[in-house]
Amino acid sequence: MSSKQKFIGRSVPRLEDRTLLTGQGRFAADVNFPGQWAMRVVRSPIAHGRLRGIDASAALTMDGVHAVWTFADVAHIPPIPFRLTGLKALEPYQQRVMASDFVRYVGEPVAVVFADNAYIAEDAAETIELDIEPLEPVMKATDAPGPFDATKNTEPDVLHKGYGDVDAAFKAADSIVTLELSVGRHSGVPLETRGAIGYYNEALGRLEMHGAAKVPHWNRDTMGRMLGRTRDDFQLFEGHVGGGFGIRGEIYPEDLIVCAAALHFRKPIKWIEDRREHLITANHSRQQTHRIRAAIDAQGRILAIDDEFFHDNGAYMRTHAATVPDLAAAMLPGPYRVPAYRATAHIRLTNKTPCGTYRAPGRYESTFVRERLLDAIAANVGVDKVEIRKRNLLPKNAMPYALGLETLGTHIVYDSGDYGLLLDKALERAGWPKLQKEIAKRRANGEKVGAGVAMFVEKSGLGPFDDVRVEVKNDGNIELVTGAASVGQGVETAMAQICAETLGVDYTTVNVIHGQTDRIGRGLGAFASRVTVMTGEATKRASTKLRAHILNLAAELMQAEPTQLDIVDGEIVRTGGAPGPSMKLIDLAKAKPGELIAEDTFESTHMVYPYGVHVAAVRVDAETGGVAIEKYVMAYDVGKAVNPMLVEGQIAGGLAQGIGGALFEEFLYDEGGEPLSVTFADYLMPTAHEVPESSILITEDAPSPLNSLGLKGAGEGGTNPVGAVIASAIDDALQRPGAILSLPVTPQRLRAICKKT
């Protein structure tokens, strides 16, 4: 057998980078059409009020202004529907593309201006006068629900999840540990703000939207229904994307308005968001308050957990509906044995920006809560934080482990894992015993230093399907078309690696086409760390099918049996030293034009579950409230790393976002609902100065049995436990267990904690 190049498992360079690094990327703002108009959105300056009138007369007299639309012009567009976890009770709270009678958050669209260019549109928008009668805003999800309208209040639904006899466990407990914990409101802030260009292609009779991302096929189908278009006459096109993280790719009001306007005016309509708009109108996330208690035995083993929490969803239920509170409730038990469990999630609306998902949605929050609880249990029974985790971890022989809960339409069954082994490896990488001695020595000299550890289980590979089509083109290169999407995570490279190794070609010859709804009939895009698992397995299947097809075709021409042939570096060769000529793949493609093509699908009804451990050491400055992260170790088992460098990049980037939520980032409002975080001077993001050098340990000890490569996703493991582990380390530095009860731990809050006796 001839030797073939192995690409799966190698840190080969990214195929995407040359285009991006040489400035050839094509982002939404780079898309232009002749004769296009610019759109500017007029937004509510009031958090809650009755919209009594809109005067656009001055704007309409300005040169270059073509039209001003209000709700009456878009009343035919139905509310934006849900994509995930769409509970019936939430539907009356869906958002319309523009406000009609009431405004419910600062930034809600109330009108749009169409003009020759963005400058005229913005100037015109500022002349539009709004008559809004202010109403009392609802600003705290923990307060009793207030009125949403005449018939509904601001609690659309309450989720209940659980198993086992929780009440009996609490009666039998040796001790009960109770905490109230909260996570602040923050979200993804990509370098590229949102943008959408609606274009009516007269030649094809086709409406197009450029600037799509993340889930273009679902958005095409859904927006098409909302706009009265069929699959054939409405298409979405994804370009390069400057950061995703959950916030991008949902259906926002602006996406629908540019398409409706392009269809109505038969003009290209371009809308590019500015930074202030992004901070006050794109999906926020995270904000939850948990009241949790654990029943434990004398050794600190968990008998039951009972958690009631309040999810602040902002003014409307957007595309993700109940996804975040549902995941928080479902994933809270984590890697531990919890014999009985009960979660009650109050979905509450407030007069703030509506919410969606953000990297590790529901898990960043629930991991913080659960790991704080583990630290509190350790303090209660007088053992250290590592020992309490070991006492409660699920053992390897418990796998596969059915948690007894559902989320995202699937039963949670941990497919594989050795949590104890990974904890040991992480502690070894961190030099835990030596670290403890160093901390003790420095603490004796008056320094406030400490270390924390946090564990978590992630989920990835959400189905139910992915399709891939692979073709050898007449120039010998491979074209791989998928319904997946790219938000910068390296989709092109990872899929090319799997295809290349399976087929027997170099990965640089594989051109991955994604996010183009006119190139493949269906697709589910990129979210929930699903692409490598779902699209990767579909790629392997399609490539395997194509390989077999190629060998059958070549066998006829080479007068050999298919089993006597192989493909090595793009050349069809005879195996085992059998005599006879070889054939280049390009020659076969030319001999059989259009025939070297295969398609396949991977379907899965169960997610896969990577897992990880983070260890952090910090130094606290009690005078300034500053936190310096001195050591950070991340261990993550992904089953199989297609490209370890890409996995490390995902984890390192995720750490930065986790630190933001732990120490810096928070969307704040005043009592009247006015946003206070409207620039980067107000909304503090970690820079290279605040993100420490980290050590990343990728392991493959527990491949998933649910796909042939053993793949598990890696997109969210760098973010998930960061708030939890930093809180644990700060507690340790202060020598005050339970000191940190909320995120972010800003300098002001930490100074206040330090001043408490």
Given for the second form:
Amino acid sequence: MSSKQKFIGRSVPRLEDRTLLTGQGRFAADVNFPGQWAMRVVRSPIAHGRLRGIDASAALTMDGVHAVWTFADVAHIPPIPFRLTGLKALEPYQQRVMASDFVRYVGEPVAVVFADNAYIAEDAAETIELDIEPLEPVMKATDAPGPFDATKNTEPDVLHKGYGDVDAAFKAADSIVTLELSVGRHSGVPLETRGAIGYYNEALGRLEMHGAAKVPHWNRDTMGRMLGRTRDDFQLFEGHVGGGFGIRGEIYPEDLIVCAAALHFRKPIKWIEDRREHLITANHSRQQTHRIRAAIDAQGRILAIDDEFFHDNGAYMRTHAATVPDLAAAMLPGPYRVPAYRATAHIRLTNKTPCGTYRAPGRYESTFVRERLLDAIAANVGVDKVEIRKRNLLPKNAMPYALGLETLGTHIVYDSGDYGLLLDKALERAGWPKLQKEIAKRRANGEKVGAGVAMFVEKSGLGPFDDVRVEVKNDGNIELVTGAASVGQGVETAMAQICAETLGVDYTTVNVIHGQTDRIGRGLGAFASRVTVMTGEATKRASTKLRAHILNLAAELMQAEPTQLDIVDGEIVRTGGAPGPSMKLIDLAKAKPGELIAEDTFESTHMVYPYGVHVAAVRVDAETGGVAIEKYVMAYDVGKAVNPMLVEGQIAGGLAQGIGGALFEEFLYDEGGEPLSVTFADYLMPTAHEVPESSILITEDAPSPLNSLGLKGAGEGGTNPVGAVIASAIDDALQRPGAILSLPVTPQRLRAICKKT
Amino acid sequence: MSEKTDVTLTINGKDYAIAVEPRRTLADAIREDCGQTGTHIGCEHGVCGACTVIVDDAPVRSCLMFAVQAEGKAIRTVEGLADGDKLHPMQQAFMDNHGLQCGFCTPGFLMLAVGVLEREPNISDEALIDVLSSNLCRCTGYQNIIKSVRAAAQEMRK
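The form predicted together with its partner chain is what I want next, because the block you gave corresponds to the form predicted alone; please supply it.
And the full complex, kicking off with our chain again.
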């Protein structure tokens, strides 16, 4: 008898790869229907203005042009509602699918053209004349709010979070440290642009949208409501998705317009975004300015933190509503003991592209702010950056730790963690004492080199539920259906591993179906690093149930007790040397067609909290303003790594995006609101040259007590503290504490800082 | 702009007789007129490299070439890399070294790397990174791509 195969914890190759490597992937633009029309969106060239008229007469005379829609044609579609963190006060600022009387950012849809193909649609769109009276744009979230319309200004709401007596702590403080810090506007920028194909399936009377991503079930339910379709006559289909990072798959205006048009014209409508459109219309993120103060005692221990910040949300409140400022405010305290805390978050609108989430939303920003503050406290009391962190860290015996704050509808309770241990491990991996000696030596020779360290707590595994159905098909293969989604992170492989080990089959026999709303009733998709935790635990439960069911069925046929049976490599065998033949799973499936099936749910009201430490060493070139990253170490406790290769892949990829935000990427605008970052030649993402080899230490010291495998999500820990640690290392290289107060530290900015000695 | 020209594109050894406007990009012709959707379009302005194919033994951005310019040339796309069920060493190396996540940029990287290594099998590490820095990936952080291409280079030299 062969021994049972273990798959959880093994770096097995991905099931997804062969299809993608051979060009057989099916991304949104690869979806075609006979007789389809192409849609092209006409977008506002003005950041803020009154829309007085649209003249489409020339377009309508062109060969191959079928129709032009403006607001009047879509007036029946309500504004796009919130998915998370919706607040009543924000609702009047939701985006309509097309501008009606005002335009509020360059790129806002004002009309759409339907034509035989994309070339004709684009030609026609260029002939459409817009009459827009320009108005003064609001370009800075830190300026006083301007008018949104006749009755409302550009500050929809102010969030307040906190606990403890902050004012008393500041009175009692030995010292107060104050900083103003800002994070630039950047975003996920997946390599695949967005796409949506609306198709009315006459035979089934069913409206379909292809090109779904991230949260297909939520989008099906919400868009169905908006378009007057029921759950049965509206379905979404997710194919391959060329990167998500938070921004893909939220409901955008174009998704609704293609569906409405498919329904109206009874023609398949295909919209594929071009890169310029993507850069000015898909969700931006991050841009915040924080004014933060810490009350500290003589040893640099934090007594209180008081943070007032301004969140630049762009022109409208999109599906994430207050998610990013809410998370920033709630997770700012991080791994440290903060006895009293107050955050005041101004949600501000500007005449720029509206915002959503981007990998480690609210945490990339607040980790930068908090870790800059820790470095400033260290400088204030004259201790080193490691020592100041050790003095303030929450100890292991404080776990589980209720932070006393809420976010995303749950109380923040750090479920488990040993922050000090991970800090030690990270410093050891980085060879910290030796690194310090080398830096001192090189600095003596005139080199500008330095090191930084940053710590953070992440969150993952957002509930409230996930469903999984597992079935042994008649060909002996296992089909696992889930409402999770894939954005390329290896969902199929990780779920197959958990299912296979639990059931007793090879993981390559498990076929994972996701993102198909017609295959499972409900699902919550892929966001907030939730899939491995939530869907993973649901997979384990459903597979455990199916295993028991299989053994019961087999027991009858094999004339044995279920307890005497086991499933090993797809074969039902007798345990403990009991005599008698075994039975293949496929034979049982054939004997009991349609019966080898089980479904289960995992529900959770609390998130889980992975945590990490990044260490970086950099060299600054004062002449060019360039930053070379010479060493980069990432330690991350994920509780349990289902597939360490995939976890490392997530962390390494996250680092690249973090570096982009720290050193290069920024959506810039001129004073009139004209976007200046509209091609990949002016929105600079890191290449193979800029992303260094890194050292990744995955630990499992603090498994989560909230699920049976101890899982914590891994998708965002590579990104979260990168801005913070790079800033810390640059300060050190310049030997100027507090030199870096804003991200990204572009070469131009760094040169200016270097000159300002 | 609507007059169409007859051209024959030879993709992976197979001829496709199509009629295209002179302005039609090679990328669009490969994908839409010839149905080979493995070649992806990421930026349409020659920066990201997702649309890289091999034309007469050189990797090119198919979004920066017109279809009519490719007449009579040998075009190779990702669909032509594997030998039946047997993956090309470059594809195998990407799988073995986790050189892809979402897979959207992958065909472009495969064709870029294959095209370069066929011409320069003993390319230096430094030059290799230079070449690979001409394509963008948003998922992997590049290190696994570099590892994959190095592994494939060894295999291809055998």
